[in-house]
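Next up: just one chain, as structure tokens, the form predicted alone.
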Amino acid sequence: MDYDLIVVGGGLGGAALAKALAARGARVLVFEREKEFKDRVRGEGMHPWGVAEARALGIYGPLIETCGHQVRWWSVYLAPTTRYRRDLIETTPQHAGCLDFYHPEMQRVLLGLAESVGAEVRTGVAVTAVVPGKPPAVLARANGQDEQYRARLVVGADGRSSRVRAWAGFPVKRDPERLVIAGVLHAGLGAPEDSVQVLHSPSIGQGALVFPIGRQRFRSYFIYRKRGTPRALSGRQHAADFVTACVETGAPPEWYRDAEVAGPLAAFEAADIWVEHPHRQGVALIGDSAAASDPSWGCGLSLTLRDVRVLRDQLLAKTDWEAAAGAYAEEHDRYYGALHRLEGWFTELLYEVGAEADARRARVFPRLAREPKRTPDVPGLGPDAPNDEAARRLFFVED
């Protein structure tokens, strides 16, 4: 056997399990496709329910070091009035806030922490094929060779779009297409620094959403109904377009005054992406690979991270690790099946739109409002929070 573990994918959860084995003394090697990191449009805010999966993995501390921010607040508007204004680190079971950070710069600490234990870490590599077994094979090619490297386990840590699901024969599921997000990254935005601003607009079925990640820069996200009005939220030209929208939506004009557009915008499907029981003959998802989970909802780097945490104990605590990313699979079941609930609920009552849709939120709010604690707490608890049908009607006052 040539390695313990070998992960394809040197983003978040890649290289926080590369971490987290090698530390251990596992034989590791992470395949990362880019040399260098550049920007994209993805999630950059974790929420506190994220913070306590990082402290556990031992990298909550060099992120807030390095690249992390940490942010206080989250701010709730329904437009275009405020909803309110949740300190985070004084109601959450975590006593923390949010932790964001500039993607690029968070690849670069944690592969650097992997090696720093003993990862071995490769980039610039492209994998080729995966072949699940007993043992597991990964075929990469590097400098014109093609190689075949064997693990007791493979893991897919490569995104959204994974190729090594696809290569390991995993079927996938696909939610309805209902909501479309689109993101850029502005620097010298004018909202404020210590809070995550989350906007709405039920009527017209639309979101918003601002999240500081430091040094005067803020990953800005517009959300809309996929049957809506059509609109090209991608490349820069449309960056006005993007800013129209969210001032639509419920921003402040003034927020977007000075700002300038510091990455690329944009736009994509939101829908859920999902295997069930992601682990099959020596060969293991994590990420997005596993379930990309809608990121209107701000959920996907904590959603991570817990896949990362539950696969790391899961390892270290069985000699099998076949029983053991078996066992790490049927857990990754139930809390994501926990979240796409939560998170489906919230998409019906936020941005659906019409006449039965308004009555409901006309019945809903009023009583949310007197009543928080119908509401599921999903930066605090995430899949952790109530979510059954009990749990649903309370939500949406049918009790």
Ligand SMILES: Cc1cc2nc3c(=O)[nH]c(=O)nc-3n(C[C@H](O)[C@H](O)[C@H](O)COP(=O)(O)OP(=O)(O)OC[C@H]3O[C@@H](n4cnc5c(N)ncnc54)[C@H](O)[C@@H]3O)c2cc1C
Contents of the next structure:
Amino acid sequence: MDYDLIVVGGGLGGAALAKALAARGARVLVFEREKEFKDRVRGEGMHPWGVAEARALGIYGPLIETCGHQVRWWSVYLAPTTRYRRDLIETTPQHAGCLDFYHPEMQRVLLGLAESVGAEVRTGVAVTAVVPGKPPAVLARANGQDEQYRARLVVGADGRSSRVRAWAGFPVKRDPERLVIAGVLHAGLGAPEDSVQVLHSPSIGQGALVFPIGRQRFRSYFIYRKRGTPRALSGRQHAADFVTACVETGAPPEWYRDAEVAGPLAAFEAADIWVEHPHRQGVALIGDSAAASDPSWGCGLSLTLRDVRVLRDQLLAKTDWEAAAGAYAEEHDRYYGALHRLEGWFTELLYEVGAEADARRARVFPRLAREPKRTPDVPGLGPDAPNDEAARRLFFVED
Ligand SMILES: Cc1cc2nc3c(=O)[nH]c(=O)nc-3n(C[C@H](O)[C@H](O)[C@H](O)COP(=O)(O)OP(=O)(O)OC[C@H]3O[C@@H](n4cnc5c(N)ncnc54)[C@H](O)[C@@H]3O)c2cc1C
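Mind pulling up the form predicted together with this ligand next to the form predicted alone we just looked at?
The next block holds the full complex; its first chain is the one shown before.
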């Protein structure tokens, strides 16, 4: 056996897992196809429930000391009139704000950390195939040469378009297309740097998000219905249309007055893509390759770190790594299933349009405002928020 663990992909999931296992003495090899990390329009705002996972994995400190930006407040605007601001440190079980960062910086920091505790990190090397089995094998191409390695466990951490998932023969499930999310990096936006901004305009099926990521940089998103008004929002030439759409959704126009576009503008299908039981024959999937949850709800980073922590705990607790990875996959089905259900409720309430959806909101919103405990606390609890039928009825005021 060449290694205990081979990780395909050095994003948040792969780098954090490599660091966690190498720090406990495992022989770990990471393949990351990029040499330099550039802006790909990816998650940069982590919920407090993800911060709890980052702390448990020992990466919160290194991130906050280098590229991290703690955001204390969660400001919500619900058109036409509702506004509130939540103090995350005071009101979450973790007493934590959001952890925001510029994604390429976070990747560099975590891969460096993995290397510093003994993981072998090979950047600029793409994996070309994974062969499940006992043991599983990984094929990679470097400097024009094909290489092959075997390990006790191979982990696919290669993102939402995972090839490892396909090579290992995992059947993929997808939600119907519903929302599209477009995002861009703004420098010098006029929004506060200590608050995430969440804006919803449900009657027109639109949302907007702003994550401050430090040093006057902000990741801005606009979310809209796939079946609504057709919009071309990929490519910097559409940056002005992007701002118009955010303003239409409720963002103050003055935020954008002196803002500069500091990266690509890109739009993505938001529908969930996932596999059930993300482990088979020596191959486990984590992060987006196991379940890419709808980015409109900003849970992907937190979910990825939950995967890393649960898999790490299983691998450290058991000598039989097939059994350990199987136990992780069972647990993954439970918490991802819960998150998927909760996010589905929010999508239904906030993005469905038409008379029936408006009538539902007219009934539900005043009760949620009077009794906030009816709303599942996704920032604070994520998949651990109650998500059974009783919780659904409470949220939709059907009790
Ligand atoms: C538009 C958008 C907005 C988002 N916003 C948020 C947000 O606000 N909050 C949040 O929590 N989440 C958000 N997310 C989700 C978040 O970005 C992901 O959940 C998270 O990045 C997943 O991390 P990962 O490590 O699984 O995958 P990735 O970050 O995709 O990393 C995968 C890595 O694998 C490498 N790789 C791929 N194939 C190979 C190969 N064959 N060989 C070697 N390396 C390979 C890639 O280069 C990459 O570095 C958003 C996602 C999108 C698309």
